[in-house]
Amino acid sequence: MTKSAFTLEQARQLTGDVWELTLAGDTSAVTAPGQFVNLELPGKFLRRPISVCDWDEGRLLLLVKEAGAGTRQLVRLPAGTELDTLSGLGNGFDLSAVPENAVLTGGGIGIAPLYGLAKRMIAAGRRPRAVLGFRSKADAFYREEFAALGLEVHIATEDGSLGTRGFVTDVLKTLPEGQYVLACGPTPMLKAVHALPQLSGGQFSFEARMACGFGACVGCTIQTKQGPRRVCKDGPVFQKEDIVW
């Protein structure tokens, strides 16, 4: 974990409630897709944990959904604002355990860490599929960015306005058996994906409310076969076979 200042360079609105933020700063602590940062906002006591969408030397890309007063303030900060940032938090996806037939599966803002994951898998010579789920066409974002990487992209929307009508599980059921899934999204989605019998394995990144973000408060635990584990410190990525619902 590294504490440093990041400067907001740009905020771009992608949908009615999802924004893309570009920040400049020291990204050396970010070492794996699936990690997150914890941002301090002016006038707010608790920091805001945000998944890292992508990063390179000196630049950080975040996707943020307006979910309350804090994130609403964050996405409307003026360019040039400095943000006190804890970076390199959490344990990300383990690429060494990912086979060739991996499927990136994201729901809503949960697709954020999958973009940086996809780029690094491609750099390692792998070509995963992407299955992205949204409420409607109006809520869909980053499908062009995933497609621009050369991936086969499947979209599911709850109202059927784009792609398959239904959920990401409806798309996964149409794929060949033995799929290895790298998933991130709301807990009900993760639980439904986890229950699919045709999966060979996977890694699941959990979204959770966090107070501290680095394991001190034990407020974001999930149950695993090894007992309670903290999403912020032991995760947010867990192996499929370790998760207990």
Ligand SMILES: Cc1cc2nc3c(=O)[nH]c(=O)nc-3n(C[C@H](O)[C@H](O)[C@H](O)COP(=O)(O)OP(=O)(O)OC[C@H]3O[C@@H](n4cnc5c(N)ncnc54)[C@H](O)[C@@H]3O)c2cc1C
Second form
Amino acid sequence: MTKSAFTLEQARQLTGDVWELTLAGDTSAVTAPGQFVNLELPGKFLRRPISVCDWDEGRLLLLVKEAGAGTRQLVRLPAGTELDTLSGLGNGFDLSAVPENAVLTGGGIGIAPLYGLAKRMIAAGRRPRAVLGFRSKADAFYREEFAALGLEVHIATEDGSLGTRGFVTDVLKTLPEGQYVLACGPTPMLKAVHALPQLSGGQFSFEARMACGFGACVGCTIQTKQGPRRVCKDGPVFQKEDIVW
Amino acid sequence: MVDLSVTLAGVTLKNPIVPASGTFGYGREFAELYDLDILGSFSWKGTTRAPRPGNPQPRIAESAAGMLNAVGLQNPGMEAVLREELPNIAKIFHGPVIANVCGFSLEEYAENCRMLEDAEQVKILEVNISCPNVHAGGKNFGSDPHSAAAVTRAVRTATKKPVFLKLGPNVTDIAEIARACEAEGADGLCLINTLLGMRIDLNTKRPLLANRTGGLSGPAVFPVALRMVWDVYEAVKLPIIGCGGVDSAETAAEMMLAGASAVEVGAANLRDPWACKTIIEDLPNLCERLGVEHISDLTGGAHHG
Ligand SMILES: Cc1cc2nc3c(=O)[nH]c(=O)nc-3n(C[C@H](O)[C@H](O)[C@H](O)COP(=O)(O)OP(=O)(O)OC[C@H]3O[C@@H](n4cnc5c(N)ncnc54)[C@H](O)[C@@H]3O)c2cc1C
Ligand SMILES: Cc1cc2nc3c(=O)[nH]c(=O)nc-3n(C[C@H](O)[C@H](O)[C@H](O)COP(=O)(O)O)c2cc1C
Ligand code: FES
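I would like to compare: after the form predicted on its own, may I see the structure of the form predicted in complex with the ligand?
What follows is the whole complex; the chain from before opens it.
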């Protein structure tokens, strides 16, 4: 973990409430897709945890959904704003354990870390597929970006306005048995995906309300088959077999 | 050169800054970030006899200039701490350690203290009788002078180490509780623990924390903590570790002027992991500005002259 200033370069609105933020700064602490940063916001006591969507040497890409006062403020900060940032938090996805054709499964803003993950898997010569779920066509984002990486993308929308009508699980159910998923999204989605009989294994990225984000306060603990585990430090990514609901 | 050292109940700390219990774990996470030997001491996570998984999620909420926590004393239990944490602490920190101990009965408090008797590095037992997150309605041993006295008596006979009772603000008269602890032979006091509070989630229209209530800490509570340290300093002769909302050398100095011999820093560590280091680095200049050669001269200064 490092603490440094990231400068907001650009905020691009993707849907009614989702934004893509580009920040410049020292990304050396980011070592795996699925890790997150913890951003200090003016006037807020606690930092806001946001997944690393993608990164290169001096640039960080975040996808932020307006969920409350902090994220509303974040996406509207003027370009040039410096944000005090804890970077390189959490374990991220473990690529060494992933089979060739894993299925990246994301719901809503949960697709953010899957983008950087897909990019790195493809660069390593693997052939992941993506199943992305949104509420409706108007809520969908990053379809072209995923497709441009050269992977097969299935979309599910709850109202059927784009792709398969229903949830990501409705797409996953059509796949043969023995699927390995890399999943991030709202808890009900994670739970439904985790319960699918098609799964041979997988990694699931969790959310929790955090105070520190670096393992000190045990505010984010969930119970696992390995005992209590901190989402921020032992996670946010947990192995399928360790998860209890 | 300003002398930053302070002595309380016969234990000398190289400076008055001590990370507060529950915000510093057992030191591991912070040892990766800076040399812990710059600290006066640190107070480890509240430890009970048996392991505790803690409360369900969510356990954390934000509020203006602060935060609520309802961790529920999640800890690995005293045996695991002795076996796994204490030897590691000896590697990452070489100063005196403050052991925060909790319990659900007088016997448990006493036994936890006894189990630490041979732990050389533990120089002060900080007996937490004020955690608001584990008893229904915030009731705990620190809620009234009689039970506070009973815990003090129980731990006093169980250990030779200095015993500091950690008091909470969720009481009518904290000075009365402080006097009850003093009368039973406490060596010092630590105050304050968190203020019982809550938030409602507007999406669900239900309490945000799964535990419904939680403990408020951070800069929002500083004036409350300061006032209580002030009151207790007037009421007893015991050394006081002041705690609550400290986030700078300046607020630490105010805490000492109100009567604290040492100062614990809690929630500030969670927002800025290097908070204690920054405060310690800022102390010498501040002392010069305040015209003190020995920082210990600040203690209680606001009561005189
Ligand atoms: C590991 C991790 C990765 C995340 N990645 C992203 C991401 O890539 N993009 C994105 O838009 N969001 C992400 N989130 C969720 C994001 O942290 C919350 O939406 C945000 O903190 C809400 O802040 P707010 O001030 O807008 O909302 P408020 O409700 O006003 O926030 C109040 C408090 O609750 C906390 N909080 C509220 N909702 C959540 C939540 N869902 N998860 C965690 N804390 C919450 C806030 O941090 C703050 O402390 C992630 C969360 C975690 C834990
Ligand atoms: C996440 C968290 C966990 C805590 N756990 C404990 C604990 O185990 N034992 C204890 O005596 N106090 C505990 N506290 C209280 C702090 O030690 C301190 O008394 C309080 O937070 C006020 O100080 P602050 O405003 O600097 O945080 C905890 C506080 C926080 C924020
Ligand atoms: S948020 Fe503090 S331990 Fe995870």
